[in-house]
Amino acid sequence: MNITYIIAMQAEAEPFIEHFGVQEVPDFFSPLPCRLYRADIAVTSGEPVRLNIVCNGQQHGSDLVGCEAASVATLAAIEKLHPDIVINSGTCGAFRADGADIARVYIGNSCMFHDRRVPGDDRWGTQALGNYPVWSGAETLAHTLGLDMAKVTTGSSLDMQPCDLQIIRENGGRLKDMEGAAVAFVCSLMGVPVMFVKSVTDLCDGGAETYEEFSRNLSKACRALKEVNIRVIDYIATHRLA
């Protein structure tokens, strides 16, 4: 079983990397900045797992976040690693009004873009929003592991404009990130199942400044991600992918 994670920030991946003791494969994606960490791991039951953790990498001294970097990393990972499933794991914003809490972890039940405003007929609008499906086993996984599901919406900015919020709410979005739909877009083109594991760093309707709240809660949210991802890997290794 080949499970490949796409993770934007090194801080989001580090607890995961340390837990499994995965080793970096230097320059695997060169000249791209993406970084690969790989290990073969045993699980409670089921087939062994080839675990690939792909980080977007850095440029100008900072992690490459956002849709462009996620698209590049996902395409490169699929072409070179041939995963059975791609998992986009990372942090997100959420809404207190929906019952969200800091470091609460969700499984995505679908994914869309919230800031691609393309006028025109339904075909243009459908393409702009995306509304990509997730791996068919995600709902059963979430139920078995006792995790809530929510729709992931993706934009290229950390902040949220009123028009973004309108699109999110009109389309049932509950989680706001900067990579998910880009990962799902590439997976849809390449025919690879995708799922999302997202941990809340900031509350979009909580009144706090987004970057400060994100920075304050990043470490806590990433530790929660690690604990859930350990269980996710064990689950997927013991169940066939539909």
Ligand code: ADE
Given for the second form:
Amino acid sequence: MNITYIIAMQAEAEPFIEHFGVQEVPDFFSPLPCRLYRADIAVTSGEPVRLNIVCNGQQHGSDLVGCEAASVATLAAIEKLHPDIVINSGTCGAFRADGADIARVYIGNSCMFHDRRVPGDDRWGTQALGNYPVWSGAETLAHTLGLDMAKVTTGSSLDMQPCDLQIIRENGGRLKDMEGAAVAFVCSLMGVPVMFVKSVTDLCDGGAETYEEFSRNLSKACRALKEVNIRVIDYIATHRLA
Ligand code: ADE
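Output the structure of the form predicted in complex with adenine; the preceding block shows the form predicted alone.
Let's see the whole complex now, leading with the same chain.
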């Protein structure tokens, strides 16, 4: 079983990398900036797991966040690693009004873009929003592991403009990130199942300045993410992907 994670920031991946003792495979994606960490891990029962963690890499001294880097990393990972499933794991904003809390971890049940406003007929609008499919087993996984599910909405900015909020809420979005739908877009083209594991760093309706709140809660949210990902891997290895 080949499980391949796409993770934008090193900080999001670090606790996970440390836990599994995965080693970097230097220059695996060269000349692309993405980085591969790889290990074969033993699980409680079921198939052994080849775990690939692909981080987007850096440019200008910072981690490459956003849709472009996520698309490049996902396509390269699928072409070179042939995963059975892609898991996009990372941090997100969420809404206090929905009962969200810092470091709560969700499984995505659907995904879309929230900042692609294309006027025209329904076909342009449909393409702009995306609404890509998520792995059909995600709901049972979430139920079995006792995790909440929510719709992931993706845009290219950390902040949220009123028009973003309107699209998010009109479409039932509850988690706001910068990569999810881009990863799902590539997976839909390549016919690979995709799943989301997202941990909350900031509350979009909490009144705090987003970057400050995100930075303050990043390590706590990433530790929670690691704990859930350990259980997710064990579950997938045991139950397969049927
Ligand atoms: N990642 C973490 N918090 C986020 C937010 N509020 N918006 C987009 N991506 C995020």
